[in-house]
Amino acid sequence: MKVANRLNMLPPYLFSELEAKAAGIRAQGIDLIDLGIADPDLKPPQFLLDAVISHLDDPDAHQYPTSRGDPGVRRAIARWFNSRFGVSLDPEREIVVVLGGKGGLSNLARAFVDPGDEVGVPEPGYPVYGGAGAALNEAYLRPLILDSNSGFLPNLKDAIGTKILFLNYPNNPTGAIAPESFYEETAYFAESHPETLVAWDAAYSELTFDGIKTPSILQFTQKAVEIHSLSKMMNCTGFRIGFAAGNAAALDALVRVKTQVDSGAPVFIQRAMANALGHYEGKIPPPECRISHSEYGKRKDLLEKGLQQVKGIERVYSSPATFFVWAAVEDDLAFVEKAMNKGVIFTPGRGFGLPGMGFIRASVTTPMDKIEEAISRISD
């Protein structure tokens, strides 16, 4: 059988290749410390786990959910969004529950991108923007270069004429946060270029340190869609739950796609998310989340300082957000291979687009003692 041509447009999924290489090394009896894929190792808060279990007994928990999301859950999300960002949303039209951030972003692109269109993709950036956003829609990727000289912010003029523009702050993989002036600039772009849908990936909006609280793009414009995920906020990547908020017409289109490709997230997980968001106090996360976020912040500080002392690391870009540490090296593939042979996994920057060549990404979803051991191994 011949697969669809669009599959041949996809680059190899970076993390699958890393997993295969790591499996080969483990087969040789080498103990690997994985600083590559960022999958939270800390436990979800107990109130979230309790809520999942309790909602299993809901009379309709076994039935099909709706494509837009449970009405009570959408109302809870609207309350959270208002208290967290000061933005009032209509839960009937301006919120859609999605199967994690990846599902929301992918289906939003499918709703708007035609073959031959151009998709604005930050590079280095989350591979799903170019893969599910452009390639699987038989569209062209228009790279928006992120470099240290601009604070890892794109030039939005490079996105003029694109069908959809993906933006992501706090940023994966660089860890950068955007100043309020960039939110204002993006709002102006969205208002003045209605042919382009701005899709703001806010998966890491709650994973910030040093007292920093990032805003929402919806505080500056309604001509955008913002995607949130519980995955990083509450250490539950496997639950596959999040939500899209913002422009009603865009979300209507998203729902039309969802009616054909998924039946919505399980009701008991949706309602657990609603309960969990209700544990916020205004902008302040619940104590359990503050503890885990603080732990990630300490790990990140340790890793940033440790990498600064490692031979071959040219520069470490410290940041007050995300699981990630972004660092410059001479040759990212050579550095990653050498580190893997010493029992430490990093992600080569080129896996996030060609502008990522010469960089590595490290994650802090492993305990402090393992991070210390990883630094020791690659320092030998």
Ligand SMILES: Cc1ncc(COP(=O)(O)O)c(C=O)c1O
Second form
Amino acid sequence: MKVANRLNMLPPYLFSELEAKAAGIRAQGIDLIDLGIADPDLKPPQFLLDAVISHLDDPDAHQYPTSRGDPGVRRAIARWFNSRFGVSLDPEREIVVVLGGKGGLSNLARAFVDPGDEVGVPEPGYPVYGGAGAALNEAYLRPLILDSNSGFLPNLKDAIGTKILFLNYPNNPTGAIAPESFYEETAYFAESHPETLVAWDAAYSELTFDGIKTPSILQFTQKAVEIHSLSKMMNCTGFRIGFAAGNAAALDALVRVKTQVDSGAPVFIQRAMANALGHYEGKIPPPECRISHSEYGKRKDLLEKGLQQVKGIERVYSSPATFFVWAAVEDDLAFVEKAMNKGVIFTPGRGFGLPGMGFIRASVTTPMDKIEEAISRISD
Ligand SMILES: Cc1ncc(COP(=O)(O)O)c(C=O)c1O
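Could I see the form predicted in complex with this ligand next, after the form predicted on its own?
Expanding to the full complex; the earlier chain stays at the top.
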């Protein structure tokens, strides 16, 4: 059997390799503290779990959903978007429910990218942009370097001529947020380069600390699609639910792909999301979410401060958002290997693209006491 060539264009998924290596170490009886993959360990808010259970009883809960998403759910998303960002969206045309941010991003790329096209991919960045966005569409990756000297913001001139441009703030893996001027610059780019679809990945828009609230790109332009996800917002990565909002023509294309590759998210999960978004008060997340966000914030402070003391860490880039701490080291692979042998998992920066070489990413989806222990293990 020979797999399609496009599968061979995928870079090796470093995270799976790390997981295999970690499993080998665990099999030797060594207990590993995982600061690698970012999967929220705190529970989803109770109102979300209750809503899932209650909507399971809906008479149509067991049936095929629609590809665009339940109409009532889209109306609830429009209400949330308006109170959170002050942007008014038409739920019929400007919102599509997706199976997590990953489902939205990859299907959007499939709708726009032809073989041989170029895809604008921030590096370091979320690996799905280059994988599902470029490689699986037999397209080329155009890297946009995120450098600490420019606040981890790309030079948008580097994206001219791309078919789709992925941008992601608050940012994985650097934790950076973008200033309002960058949203304006992106809006100008989107309006003046209609050949490029701007796909703004807002997976971490709700995971900000110190009272910071990030805007939506849709406050600045209608020529973009913004993808949101409940995964990190409400600690429910396994529910696979989110939504895409923005440019109606782009969303029509996304729906055309979705009719072929998925049949929409389960109706009871969609309605639970709608119910959960209704617990926001304007821009303010529900109290249960605030409690869990503040716990992540405290862990992040602890980890940032702890890593600053660790030998081999050259610089820690403190940031006010996301689960992640990004830090400079001499050799990321050597650092990760050494830490794993001491019982701590980090992600080597090169897993997010070659410009990530010489950096590591640590995440805070592990309790405080484990973070303290991890710091002490690698400080020996
Ligand atoms: C930047 C970014 N975008 C999107 C996603 C996808 O999240 P999900 O598919 O769970 O919504 C992730 C998950 O880690 C991410 O880090």
